[in-house]
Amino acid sequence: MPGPPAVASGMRAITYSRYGGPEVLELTELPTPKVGPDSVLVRVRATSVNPVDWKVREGYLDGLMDAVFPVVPGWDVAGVVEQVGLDTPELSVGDEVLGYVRTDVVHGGTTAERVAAPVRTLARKPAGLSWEEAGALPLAGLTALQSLRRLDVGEGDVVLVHNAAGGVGGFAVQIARSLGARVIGTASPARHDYVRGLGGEPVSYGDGMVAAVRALVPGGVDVVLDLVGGGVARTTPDVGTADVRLGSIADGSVAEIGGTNFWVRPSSADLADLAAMVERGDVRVEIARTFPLEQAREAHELSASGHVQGKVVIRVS
C-alpha cells in the first residue's frame, strides 16, 4: 500500500533578518519545517496581513515576544495538511484547515509555502469558504469573538465598537449582531455605509462622538469594545451606563478605569465556532485586496497605511 506523498525539502518564504520597515522583507528559500508530535505540516494556500504583523516586524513587540531571526511573518493560515505528527488524531493528510498559528517565539510564521502548526491552533475549513476568505478569518475573527465573549455580550445589549470598519471591527460588529446585540460603531464618514452594511449604526470619531452616541442611546451603551487605542476608551464613562463593561485590544491602561485588556489566543474550539458563523451566513469575510507571495512588501505597506476596508490577503499557492 503506498504511503503518504513525499514532502519537498525546501520552500519559498518571506523572511526578515532584522527589525525595520517593509524593505527588510525578502523572498527566500528555507528548509521545510520539522513537524513535532502534536503538530501538522500545512501546505499554505493563503495567509493575511494584520497590523500586529508589521508592528512585530518593526520591533514594537520586542519586549513582549522573543524573535529568532530570520523571522517568517504571519499568523493566519489556510491550507492543506501534508504531514501529521506522531500524536495528531484530530487531523489527517489531505484535510483542509484554517488557523491562527501563533507560538511563544516569533520565528516560523505563515507567509511561506509550508508551516508547522500545532493542532491546537487549527480547525477544519468549511467547504463554502474560499482559500482567501479562510486565510483572512482567524486572527481578526478570533480577536473579535473572544473579546465579545469575555465582555459577556448577549441578547439585548447595546455595544459600542471603536474602529468598526477595521479588520477586527468588521468582525466584531457582525458577531455582536449575531449574539443579539444592537451595535453602534465609530468610523470615518467615508466608511459609514460600510458599517451599516455590516449591521451597525455608524457615528463619526471626534469631538461630537459622545453626543452622537447619546442621541442614539440616551441611557448609555452596555458594552464598549476599543479597537483603536489613543485614549478613546477614556470616553466610556460619558457614553456608557453606570455598569458599562469595557474592553480594549489597543490600550493597556484601560484597567485603570475598570476595563480589561485583551490578547487573542489560539483555540481550535473558538475557531470552529467562528467558521460555523461564516458558514451560516451570520458573518462574512471582507477582503480589501489580494497579493501574490512575491508582493508581500506591498501587502504590508497597504495594511500599515490605515486606509484598508476589510482584510489584506496574500495568496501563497
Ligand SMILES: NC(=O)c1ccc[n+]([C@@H]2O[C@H](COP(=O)([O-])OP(=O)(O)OC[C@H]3O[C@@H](n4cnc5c(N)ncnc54)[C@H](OP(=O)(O)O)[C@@H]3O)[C@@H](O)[C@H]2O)c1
Given for the second form:
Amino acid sequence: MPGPPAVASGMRAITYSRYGGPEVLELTELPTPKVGPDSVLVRVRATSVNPVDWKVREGYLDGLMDAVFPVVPGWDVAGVVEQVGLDTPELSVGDEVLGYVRTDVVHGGTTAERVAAPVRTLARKPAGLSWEEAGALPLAGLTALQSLRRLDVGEGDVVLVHNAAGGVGGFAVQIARSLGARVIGTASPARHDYVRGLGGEPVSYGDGMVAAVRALVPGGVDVVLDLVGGGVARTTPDVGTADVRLGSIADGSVAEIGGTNFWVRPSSADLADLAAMVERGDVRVEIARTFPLEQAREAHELSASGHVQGKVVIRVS
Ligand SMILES: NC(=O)c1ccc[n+]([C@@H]2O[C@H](COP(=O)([O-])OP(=O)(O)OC[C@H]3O[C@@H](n4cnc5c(N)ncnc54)[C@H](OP(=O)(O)O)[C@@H]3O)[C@@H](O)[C@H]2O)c1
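If the one shown is the form predicted alone, what is the structure of the form predicted in complex with the ligand?
And the full complex, kicking off with our chain again.
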C-alpha cells in the first residue's frame, strides 16, 4: 500500500534575522518544520498581517517573548493538513483548517509555505470562507470574541468600541451585535458607512467623541472596549454609566482606572465558535488588500500605516 505523499523537505518562507524595519524581511528557503506529537503540518494557503507582527519584528515585544532567529513572522493561518503528529486524533491529512498559531517563543510563524501548528491552535475552516477570508479571521476574530466574553457582553448592553473599523473592530462590532448588544463604534467619517454596514452606530474619534456618544446614549454606555490605546480609555467615566465595564487590548495602563487588559489566546473551541458565527451569517470578513508572499514587506508597511479598514492578507499558495 502506498503511504501518504512525501512532504517536500524545503519551503519558501519570509524570514528576518534581526529586529528592524520592513527591510529586514526576506524571502528565503527553509527546511520544512518538524511536527511534534500534538501538532500537524499545515500547507499554508493564506495568512494575515496583524499589528503585532510588525511590533514583534521591530523588537517592541523583546521584553515579553524570546525570539529565535531567523524568525518567520505571522500567527494567522488558513490551509490544508499535510502531515499529522503522533497523537492528533482531531485532524487528518487533507483537512482544511484555520488557526491562530502563537507560541511563547517567536520563531516558526505562518508567513511560509508550511507551518507546524499545535492542534489546540486550530479549528476546521468554514466551507463558505475563501482562503483569504479564513486566513484573516483567527487572531482578530478571537481577540474580539474573547474580549467581549470577558466583558460579559449580552442582550441589552450598550457597547462602545473604540476603533470599530480596524481588523479587530470589524469583528467586535458584528459579534457584539450577534450577542444582542447595541454598538457604538468610533471611526473616521470616511468609514462611517462601513461601520453602519457591520451593524454599528458610528461616531468620529478625536474632539467631540464624548459629546457624540452622549448624544446617542444620554445615560451612558454599559461597556467600553478599547481597541486603539493612546489614552482613549481615560474618557470612560465621561461616556459610561456609573458601573461601566472597561477592557483594552491596546492600553497596558487600564487597570489604573478599573479596566482589564486582554491578550488573545489560541483556542480551538473559540475558533469553532467563530466559524459557527460565520456559517450563520452573523460575521463576515472584510479584506482591505491581499498581497502575494513575495510582497510581505508591502503588507507589513500597509498594516503599520495604522489606517486599514479590515484585514491585510498574504496569499501564500
Ligand atoms: N492584546 C491583544 O490580544 C491584541 C490583539 C489584536 C490586536 N491588538 C492591538 O490592538 C490594536 C488594534 O488592532 P487592529 O488589528 O484592529 O488594528 P488595525 O486594523 O491596524 O486598525 C486600523 C484602524 O484604526 C483606525 N484608527 C486609527 N486611529 C484611531 C483612533 N484614534 N480611534 C479610532 N480608530 C482609529 C483606523 O481608522 P482611520 O484609517 O480611519 O484613521 C483604521 O481603520 C493594535 O494596537 C494591535 O496591536 C492587541
